[in-house]
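The chain below stands alone and is given in structure tokens; this is the form predicted on its own.
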Amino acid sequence: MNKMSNSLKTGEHWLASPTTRVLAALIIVFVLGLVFNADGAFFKWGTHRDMLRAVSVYGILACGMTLVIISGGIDLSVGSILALTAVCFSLFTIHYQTAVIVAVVLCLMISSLCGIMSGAIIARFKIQPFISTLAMMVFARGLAKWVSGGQKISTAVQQADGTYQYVEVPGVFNFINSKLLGDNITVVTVIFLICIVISYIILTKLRYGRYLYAIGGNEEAARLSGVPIMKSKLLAYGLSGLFCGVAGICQAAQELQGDPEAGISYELSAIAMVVIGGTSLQGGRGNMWLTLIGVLTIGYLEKILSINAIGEDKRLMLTGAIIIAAVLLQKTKK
């Protein structure tokens, strides 16, 4: 009886493992793809390559979102900061002909500053992350529209006499859209994987990563233990803004323009990927590699629905349902 009891406990522990649940979700979605393969489209490598390309921008946002959620916060402004960065990057590279490295640095500084502002308000004035980042979401979106004049920043450049002159697409746009390794993987996917590795190093190899876990687990206990709460929160939200900047640059390159309306509801997808990856919305628990599996799960689900001609309205409803299911599963497996 004792052996049977121990076996049952071991099985329950295995099922309660976040890694097991996340992998199970990905396997279930993948099997659905094998069944509903859209006349064999799911069996072609191009389908998987395109899925990785499509999900990479969301995945980059999920990197920053993971850091923020582990610290016990949330960031609703990622889509708006992405749009602001996309507009600024397009202005710098297309209209102003700024050197690429200068444009990249300026855009990353702008996006990081947006994140730091949110973190400062949260840490200094004790404003709830939901409220602070909601305010930044509105502010950054308005700033993107103001900077762009409410128009998409494209290769059609308005002249002094009111006419438009078309210019060439900047080389950096073509580079980000290009494919590597015999056209088997896109540059934007490589950028996403680099962001995953950087986030992993921050969480596991640097003391600030441990600080984020400590703050998310129990902020008061972390403060009494000497953890620099304000600096750590500034780091978390600043890095989230930085990743938004990277995602915004990639978004502009993929669309060949800077759209002030880009990124709407992207925060929903980023949060879904992080939560499905097993990161607790209460903070203190999470893993970057599991976030990667969450990104793949959502990516494959979106691709399967797409190749089977399922409308975007149903995809959004399904994403919302998945978030609720993932959170409920976290609560029941504690």
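Positions refer to the first chain, counted from 1. Between two forms, the rigid core is defined as the largest C-alpha subset superposing within 1.5 Å. Predicted model, so just to flag it, every value in this text is computed and none were measured. What changes on going to the form predicted in complex with the partner chain:
- Shown in the overlay between these two forms, fitted on the rigid core, is a CA shift at residue 310 of 2 Å or greater.
- With a cut-off of 2 Å and the rigid core superposed, residue 324 has a Cα displacement that reaches or exceeds the cut-off between these two forms.
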The other form holds:
Amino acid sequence: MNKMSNSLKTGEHWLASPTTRVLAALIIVFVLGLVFNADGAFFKWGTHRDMLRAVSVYGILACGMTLVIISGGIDLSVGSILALTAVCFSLFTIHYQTAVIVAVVLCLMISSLCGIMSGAIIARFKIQPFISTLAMMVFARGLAKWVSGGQKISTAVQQADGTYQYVEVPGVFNFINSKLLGDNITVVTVIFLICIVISYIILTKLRYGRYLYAIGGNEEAARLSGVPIMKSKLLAYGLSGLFCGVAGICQAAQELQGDPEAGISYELSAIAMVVIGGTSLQGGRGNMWLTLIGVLTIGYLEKILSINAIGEDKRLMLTGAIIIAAVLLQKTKK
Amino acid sequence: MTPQNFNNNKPLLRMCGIGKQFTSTLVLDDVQFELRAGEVHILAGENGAGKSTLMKILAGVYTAYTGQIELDGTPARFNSIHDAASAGIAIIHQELSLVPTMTVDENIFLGRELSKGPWLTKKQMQQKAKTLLAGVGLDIAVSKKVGDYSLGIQQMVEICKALAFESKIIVMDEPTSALTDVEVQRLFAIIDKLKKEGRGIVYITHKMEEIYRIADRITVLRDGRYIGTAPAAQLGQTELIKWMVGRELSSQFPRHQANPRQTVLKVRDFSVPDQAGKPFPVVDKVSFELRAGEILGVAGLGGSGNSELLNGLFGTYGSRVSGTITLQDKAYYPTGPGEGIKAGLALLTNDRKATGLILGMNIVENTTLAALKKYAPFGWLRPAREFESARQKGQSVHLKAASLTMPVDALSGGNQQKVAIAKWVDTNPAILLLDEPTRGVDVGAKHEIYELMNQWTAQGLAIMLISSEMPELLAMSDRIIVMHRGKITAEFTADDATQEKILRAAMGNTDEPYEQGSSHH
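Moving on from the form predicted on its own, please list the structure of the form predicted in complex with the partner chain.
Below, the chain from earlier opens the complete complex, with every other chain and molecule after it.
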């Protein structure tokens, strides 16, 4: 793995490299799954496929979150923007029967615009990302409720006479929910993996990716080196918004409706995944593979607990404990 | 300057056979150090020689080490910073350890507040803080926040913090690196007082003149090994440098013959308003010219506005400046760092950790940051090109590093500075604005930076230089302008300039009023 060869070059022992430590958490969880395999359920590929499907929407949010956190910020608005896009996408495709490509482009534009607005407020008025995106979280939620009239936008469409009539599920919903490669992987998972690759390319191959690391590492030094702070932040938050849009579309397809209440507390799950991956909340460090490992760690944990029929109460408590354990595992001993 | 009554044979502190290992590298090997009551003992050596490590062992920061420490003749071993502090050891760090948002008295008693039961005795603490501050000749409001005061005063507060706990051993790690001359004088007066009270002072500095001003004895470390200890009066400067670098430097300041060419920068009535919103400008209608191939020194005490002048020209304050500037025969108006770089300016800031480098990024990434567009056609990075260029630039500034992919915070101060310099060389500037280019840099690296400055001017670059080390400024500048409260008060050629003349102008006393360019004051 790329990070590992890097640490070899710097003379650091590979066992001490961050990737190894993060991977250790995933492996421990995976081994737990092998032991508590719920009568062999864990050995079936279907279990893993379902885990990947369940974790994909969160994972897409975590992609944008990683970009923002590396730049030294945070984005609390992802859950609300997800709901807003889910509502808009359902309205376009179910009620107005807009062409799919138009609906997708419009929704992604709306969600990106929300992100760009947060970014602009942060960069232009020097307002803390926590506050700015908190405001966007509340605003976008309100917007989602206003657009939807507080109703779930489902295939039960109210007619002129007040009665409800079911319309056909849009083809795009069915497509996103379908499985590929002989039922072995779902389309959402493929979308999630594409998001990971796009974020990876931005962070490692593009000039603006380098700028995000520089700004997260030391904003003033970056500014004095001529790094365009404003553009870089707009890009980070705009991309986070864009990924929220993608996640929102997937969410709508999976639920077969646009729920203005969807995505509540998803921002915290996304942050948890990034943090378990070892990306520092202080910014300047981290990468996409770490986030992928973080997403899989939480995904497997939830799956293993659920196939062993452990209730949600205990599942939440255990997840909390695991977050701390994973972060402790990464702490380098001084 | 001989310690009188306290010069007995029993030392306050003795460290013997000290060794310290970080993972696989030995950073201290069989080092000894001795401190007597009432002496100022200079701990000298290049960056990376092990001075700070030795002091961190003394302060209880590092608890795993070999060897012995004796305090007043009895063996001691500190397991925590608190342990060492209770034993009477205080360290005043290069980076101050004050909390800027807390008041002066809260800072002085931080962690060891005076109290009656659970209640803090605020009045008593304020009273005691006032007494302590008066003892160092300072009369300031103790209920104001520390962050509201200048670095010089903050340093004094830090010293008072040490005094509040009756520390017998006070370690000062480059205490003057951010102080003005006046503040330095005050610090030295306090050190003298502390000596007379029988305290022992360990003083770490890179400034030659300071060493001979205050030292009683000098101990030199090199590459983690003990080189020797000698009374300051018996260890000459040449000999001391030889101890530190292991060789003789041909000349301390090797400025070559300057060959000034055409004017590259013309500045008329340039002003920078106070960034905190105070009504008077920090740079006030300054006019001067800079020619290719010359080094223009900009002298001034703290608050003179010389650093703000360089920052203002570069674009640090955006367009919140005023004046008429011609840069390489084109009109130039600062709007931001990016535009300044495009116009051919480069600013080496005076604090590489806070504003110069991205410490967590590696050498290559730091070197190419300011000119990243070169390495990213259509936005796509070319790592191989970056690496090759960083290797060349690193070589040209004599960067010493195990690997170019190691993070810069793992480098010594001198090498960090060289990375910051390499970054600006990479932008191919016409004018280099150097704000304290040798601050916190060891003797060997300083020499290399001087040689680089010679090389650049020979290539036709123009340099503006700020240095709080007067001998350095005098020796390296071809011309010196002196600033006082935002205005230029004098200009000297290299031959004319003396330390006294500059200081007089910097304090605002000029024999005849200086007229800059065509503007009158």
